[in-house]
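Only one chain is shown below, in C-alpha cells, and it's the form predicted alone.
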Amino acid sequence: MWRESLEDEFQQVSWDFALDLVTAKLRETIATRGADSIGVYGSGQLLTEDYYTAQKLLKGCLGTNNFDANSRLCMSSAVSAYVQSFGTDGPPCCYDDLEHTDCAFFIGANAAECHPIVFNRFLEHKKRNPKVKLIVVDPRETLTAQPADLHLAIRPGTDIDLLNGIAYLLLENNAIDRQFIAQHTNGFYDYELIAKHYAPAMVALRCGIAIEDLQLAAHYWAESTNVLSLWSMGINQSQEGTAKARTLINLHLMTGQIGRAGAGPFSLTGQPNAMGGREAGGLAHLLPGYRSVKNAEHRAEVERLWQLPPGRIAPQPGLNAWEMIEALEREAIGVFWVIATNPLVSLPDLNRVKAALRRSPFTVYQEAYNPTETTAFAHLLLPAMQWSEKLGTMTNSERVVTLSQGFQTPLGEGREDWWVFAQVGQRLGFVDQFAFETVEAVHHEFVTLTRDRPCDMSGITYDLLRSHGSQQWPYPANSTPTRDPKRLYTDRRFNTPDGRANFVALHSRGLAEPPDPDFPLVLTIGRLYGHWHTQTRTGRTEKIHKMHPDPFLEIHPRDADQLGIMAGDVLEVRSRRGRCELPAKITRGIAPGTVFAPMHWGALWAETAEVNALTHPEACPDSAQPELKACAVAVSKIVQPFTDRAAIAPEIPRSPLTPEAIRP
C-alpha cells in the first residue's frame, strides 16, 4: 500500500510497483545524496537469511553501513562487553548450566514474566537441590524477586556500586582465584584498586540496602562451586550498560567461574533472533561472521566473498538507531526503511521521534502485521511474512541454531523478507550478487562467510538441520552432529590477541538523568508476562487483553502518602520530554523513590499512557544503547478520568485498508 504524503490515504499497489519504487527512491537518494542518505531498521524479528540478504544490499552493493536493529536497544551492551572482555562476542554458557549451578545470580532480569521457560527450569532445578541459591537484583520485587533466598532491591543507577562491593568483600576474604588471574586474564591490579574503594558501608547507603544482605550476597558467591550470572535488559539499557556487564564478568573473571558447567556470565537475548543478527552482522558496526566494518581485512575477506570490488565496503560503522532518529530530523535521510519493529512505542523519546519521522521523504514499513503505531508514519507498506509462514534459521541465547519451517499457509501477498532485499539488490542492477533462488542458498552462502570465525557454523545445512534437529555453534565443517552442550573458554583461552581475558576498572557513574526537586522520583519502564514486541502481535489477543487490561504505575505507599495519591487515583506521569496519564497501583514491591510503568501500550492500546515519551535518549558509549531504563519524573494526581484500554479495544482499527485511523 502506497501514498504520495502522510496526509493521503493509502492505495493498495502490485509488488512490482512497490519494488520498483524502492528501487528509484534508492536511486535517486543515492544520487542526489550519497549512499550514506539510506537508513534501514530492522528486528530480531527476522530470520538470520533475511538479515545476511540486508546485510549484503546495503553494506556491500550500496556502500553504506547505516543498517542497525532494534537489539541495539536490546543486546548492544552484552554484545560490547563480550567482546572487550573476551575479545569476540557469544555468550560462553548453555542452557544445561542451569541444572548445573550452585549459585544464579539474576540481575536486571525479570526472567520469571520475560523468560520464563529459563526461569521455570532452574526453580525445578532449584527444588531438587534445596542448597542451591538465588540472588535477585532488581528494584522492584518482581515474580523474579518472589522465591529468591536474596533480594538486593537497589536504586536505579548503582548496579556497579553493588558489584565492586561485592568484589571487596570477595578480595577481602580472599575468595578470589589467583592461579586463574594470572594465568588467564589482564588488568586485574588496576581493578582491585577500583574495588577496595568500595566498601560495604559506602555501598549499602547507595544502594539502598543492607550491610548484611551485602555481605550474604558476597558469601553465597564465594561459597559456590558454580556461580551462573544471568542479565537482560537492567544492565543492557543504560549510560553504562557495557560497563556494567563487564563489571560482572570481572566477579567471574576474579573467582575462575568461567568455562564449566553452571559457571560464566549469561546474557539473557530479548528477541528471538538478536543472535542470529549479530552473527550475519546486522548492528551498523558489524558485518557477517562476527566481522567489524573498521577492520581493513574483514572488510576485505566480505569483498572477495561478495565479489565486489575493494574498498567498496565503507571503513567507518553507519548511522545507529538513534542517530537515524538525528539524521532525520537534520533532513539528511531520503530513505527510511524500518523492517519487522514498531519504533513509534520502542524508542526513547517518542516526541521527538514522531517529529523526526515526519520529515522523513519517504518510509519504507516491512511488517507482518497492520496497523502499528510505526504505520501512521509511513508512505509504502509491504507486507511480509511471519515465522510461522516461512523458512529460514535462528540462533538462541546459547548460540543454538534451529530451522524454523513454516507451517501456515501465508496470509495475503505477504513475501520473505530476504525476497524482498534481493528483488530491490537485482532491480538495482546486482544481479550476481542477488541470484539466490531459494532461501537454502542464501543460507549456505552466509555460513561460508563464518568459516574459521568464532560463530563458525560453515558445517551446518539445512539437511543437517532436518535429519539431527538444532546444533550450537562453532559448528565447522566436518563437525559431527551432537545434542551435547558446549560451553566456550573450557580451555581457559579467550579469543584476545593474547588468549587472556581482560577485567576493567571502572567507578560507578550513576544515571544519566538522577532524580532532582523538580523531578524526584525514578522511573523505570520493562515488560509484563502476556505482553510483548509493542504488543504488535499480542496487543490481537483476547486472553491477554483480560491479563493485561490497563496500563498502570506501581508506586511504594511512602511516596503515594507523600503526593495524597490513593490506589486508582489516575496520576500525570512528566519528565524533561513528555507526559502520560497512568492510574495507581501502590505496592511495597518497588523501591522507596522508584516508579514503574509498562511500556508496551503505545497509542492503538490506550490513550495518553506512551512511557516511552518520557523517557531519554542519553546512551552507553561503547555500545550506543539508550538508557530506557531510568529517567526523572514527577507524579502528580489528576482528576480527569482516565481512558482505559478495554473501552477503546472496540474503536482499534484492524483491517488493512484502514491505517489512517492513526494518522500523526
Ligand SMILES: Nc1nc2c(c(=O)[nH]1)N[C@H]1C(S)=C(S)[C@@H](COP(=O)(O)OP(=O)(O)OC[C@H]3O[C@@H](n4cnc5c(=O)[nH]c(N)nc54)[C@H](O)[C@@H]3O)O[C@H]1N2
Contents of the next structure:
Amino acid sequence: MWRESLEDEFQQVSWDFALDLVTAKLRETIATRGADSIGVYGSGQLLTEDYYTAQKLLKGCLGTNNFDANSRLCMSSAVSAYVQSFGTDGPPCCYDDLEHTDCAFFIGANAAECHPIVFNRFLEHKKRNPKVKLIVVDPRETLTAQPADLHLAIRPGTDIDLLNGIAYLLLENNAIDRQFIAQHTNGFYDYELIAKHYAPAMVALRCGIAIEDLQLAAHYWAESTNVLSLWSMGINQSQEGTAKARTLINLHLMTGQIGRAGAGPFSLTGQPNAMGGREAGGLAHLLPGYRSVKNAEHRAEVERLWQLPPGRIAPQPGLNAWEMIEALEREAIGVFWVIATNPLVSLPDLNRVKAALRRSPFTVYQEAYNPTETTAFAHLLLPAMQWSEKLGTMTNSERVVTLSQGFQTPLGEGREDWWVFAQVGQRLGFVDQFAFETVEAVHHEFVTLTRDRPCDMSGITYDLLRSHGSQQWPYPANSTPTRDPKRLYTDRRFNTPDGRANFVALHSRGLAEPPDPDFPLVLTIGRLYGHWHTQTRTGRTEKIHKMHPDPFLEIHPRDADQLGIMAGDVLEVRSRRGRCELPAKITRGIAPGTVFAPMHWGALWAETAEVNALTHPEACPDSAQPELKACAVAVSKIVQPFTDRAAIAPEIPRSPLTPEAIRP
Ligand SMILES: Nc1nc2c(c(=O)[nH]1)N[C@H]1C(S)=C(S)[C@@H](COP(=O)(O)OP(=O)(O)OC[C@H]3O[C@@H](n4cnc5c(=O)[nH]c(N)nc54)[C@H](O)[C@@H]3O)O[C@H]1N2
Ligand SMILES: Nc1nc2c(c(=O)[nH]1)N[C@H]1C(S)=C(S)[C@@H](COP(=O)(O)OP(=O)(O)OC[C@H]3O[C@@H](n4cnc5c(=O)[nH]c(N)nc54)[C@H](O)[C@@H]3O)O[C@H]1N2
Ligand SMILES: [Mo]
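To complete the pair, please output the form predicted in complex with the ligand; the form predicted alone was given just before.
Let us now look at the entire complex, which starts with that chain.
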C-alpha cells in the first residue's frame, strides 16, 4: 500500500509498482545526496538469508554501511564485550551447561519469563541436585528471583560495583586461579588495582544490599567448581553495557571459569535470530562471517566474493539505529526503510522519534501485520511473510543453526524479505549479484563467506539440516554431523592475536540519568511472560490478554505511601522528555526508589501508556546500545482508584485502537 504523504489515505498497489517505486526513490537519493542518505533499520527477527541479502545490497552493491538492526537495542553490548575480551564474538557456552553447573549467576535477566525453557531446564537440574546454587541479581524480585538461594536486589546501574565487590572478596580469600591468569590472560594487574577499591561496606552501600549477601555471593563463586553466569538486558541496555559485560567476564577469567562443562559467561540473546544477524553482518559496523567494515582485509575478501570492484565497501561503520533518527532530524536521509521491527514503540525518546519520522521524505515499512504503530509514519507498506510462512535458517544462543520450515500457507500477497531485497537489487542493475532463484541458493552463498572464519558453517546445507537436524558452528566443510554441543575455548586459546583473553579495569559510572529532586525515582522497563514486545503477535490472543490485561507501574509501598498512592490509582509518570499514564501496582517485589513498567503497550494498545516516551537515548560508547533500562522519573496520582478512571484511561481494548490513535 502506498501514499504520497502521511496525510493521505493508503491505496493498494501491485508489487511491481511498489518495487519500482523503491528503486526509483533509492536512485534519486543516491544521485542527489549519495548512498549514505539511505537508512535501513532491520531486526533480529529476520532469517539469516534475509539479513544476508540486505547486507549484500546495502554494504556491497550500494556501498553504504547504513544497515542497523533492533539488535542494537538488544545484544550489541554482549557482542562488543565478547570481541574485546576474547578477540571475536560468540557465546562460548552451550545449553547443556545448565545441567553441569554448580552455581548459576543470573544477572539482569528475568529468564523465568523471558527464557523459560532455559530457566526450567536449570531448575530441573537444581531440583535433582539441591546443592546447586541460584544467584539472581535484579532490582526486582522477579519470577527468576523467587526460587533463588540468593537474590541481590541491587539499585539499577550498580552492577559494576557489585562485580568488582565480588572480585575484591575473591582476591582477599585467594579464591582465584593464578595459573590460568598467568598463562591465558592479559591485564590482570590493572584489574586487581581497580578491584581493591571495592571493599564490602562501600559496595553494599552503593548497591543497596546487605554486606552478608555480598559475602555470600562471593562465597558461592569461590566454593563452586563450575559457575555459569547468564546475562541479558539488565546488563546490555546500559550506557556502560560493554563495561558491565566485560567486568562479568573478568570474574570468569580470574577464577578460570571458562572453557569447560557448566562454566562460562553466557549471554542470552533475545530475538529468535539475533545470532544469525551477527553472523550475517547485520549491524552497521559488521560484514558477513564475523567480519568488520573497518578491517581492510575483511572488506577485500567480501568484495571479491561478491564480485564487486575493490574499494566498494565503505571503511567506516554506518549509522546505528539512533544515529539514523538523528540523521532524519537533519533531513540527511532520503529513503528510510524499516523491516521487522516497530520502532514507534521500541526506540527510546519516542516523541523525538515521531518528530524525526515526520521529516522522512520516504519511509518504507516491511511488516507482517497492519496496522502497527509504525505504519502511521510510512509512505509505503510492503507485506512480509513471517517465519511460520517461509523457509530459512536461524541460529540460537549456543550457536546451533536450525532450518525453519514454514508450515502455514502464506497470507495474502506477503513475500519473503530476502526476495524483496533481491528484487530491488536486480532493478538497480545488480542482476548477477541477485540471481538467486531460491532461498537455499542465498544460504549456500552465505555459508561460503563463513569459510575459515570463527563462525565457519561452510559445511552446513539445507539437506544436512533436514537429514541430521540442527547443527552447531563451527561446522567447516566435511564435518561430521553431531548432536553433541561444543564449547568454545576448551583449549584455553582465545581468538586474540596472542591467544590470551583480556581483562578490563573499569570503575563503575552508574546511570546516565541518575535520579534527582525533580525526578526522584528510577524507572526500569522490561517484559512480561505472555507478551512479545509490541504486541503485534500477542495482543490479539484472548488468553494472553486475560493474563496481562493492562499496563501498570510497580512501586514499593514506602514510595507509594510517601506519594499518597493506593493500588489501582492512575498515575502520571513524567521524565524530562515525556509523560505517560499507568495504573499503580504496589509491591514489595521492587526496590524502594525504583519503579517498573512493562514495554508492551504502544499507542495502539492503550491510551497514553507509551513508556518509551520517557526513556533517553544515552548509549554505551563501545556498543552504541541505549540505556533503555533506566531513566529518572517523577510519579504523581491523577485519578482515584476506579472512580472516574474511565475518563482518563478508557477500557483497554482487546483489539488495537483505531489507526486514529497513532495519526502522526
Ligand atoms: N515473554 C517474553 N520473552 C521474551 C521477549 C518478550 O518480549 N516477551 N523478548 C525477547 C527479547 S528480544 C529479549 S532482549 C529478552 C530480554 O530478556 P530479559 O533481559 O531477561 O528481560 P527484561 O525484562 O527486558 O530485563 C531483565 C531484567 O533486568 C532487570 N534490570 C533492570 N535494570 C537493571 C540493572 O541495572 N542491573 C541488573 N542486574 N538488572 C536490571 C529488570 O528488572 C528485569 O527484570 O527476552 C526475550 N524473550
Ligand atoms: N524501554 C525499553 N525499550 C526496549 C526494550 C526494553 O527492554 N526497554 N527492549 C529492546 C529490545 S531488546 C528489543 S529486541 C526491541 C523489540 O522491539 P521491536 O522490534 O519493535 O518489537 P516487535 O514487536 O518484536 O517488532 C517486530 C515486528 O516485526 C514484524 N515481523 C515479524 N516477523 C517478520 C518477518 O519475518 N518479516 C518482516 N518484515 N516483519 C516481521 C512483527 O509483526 C513486528 O511488528 O525493543 C527494544 N526496546
Ligand atoms: Mo531484544
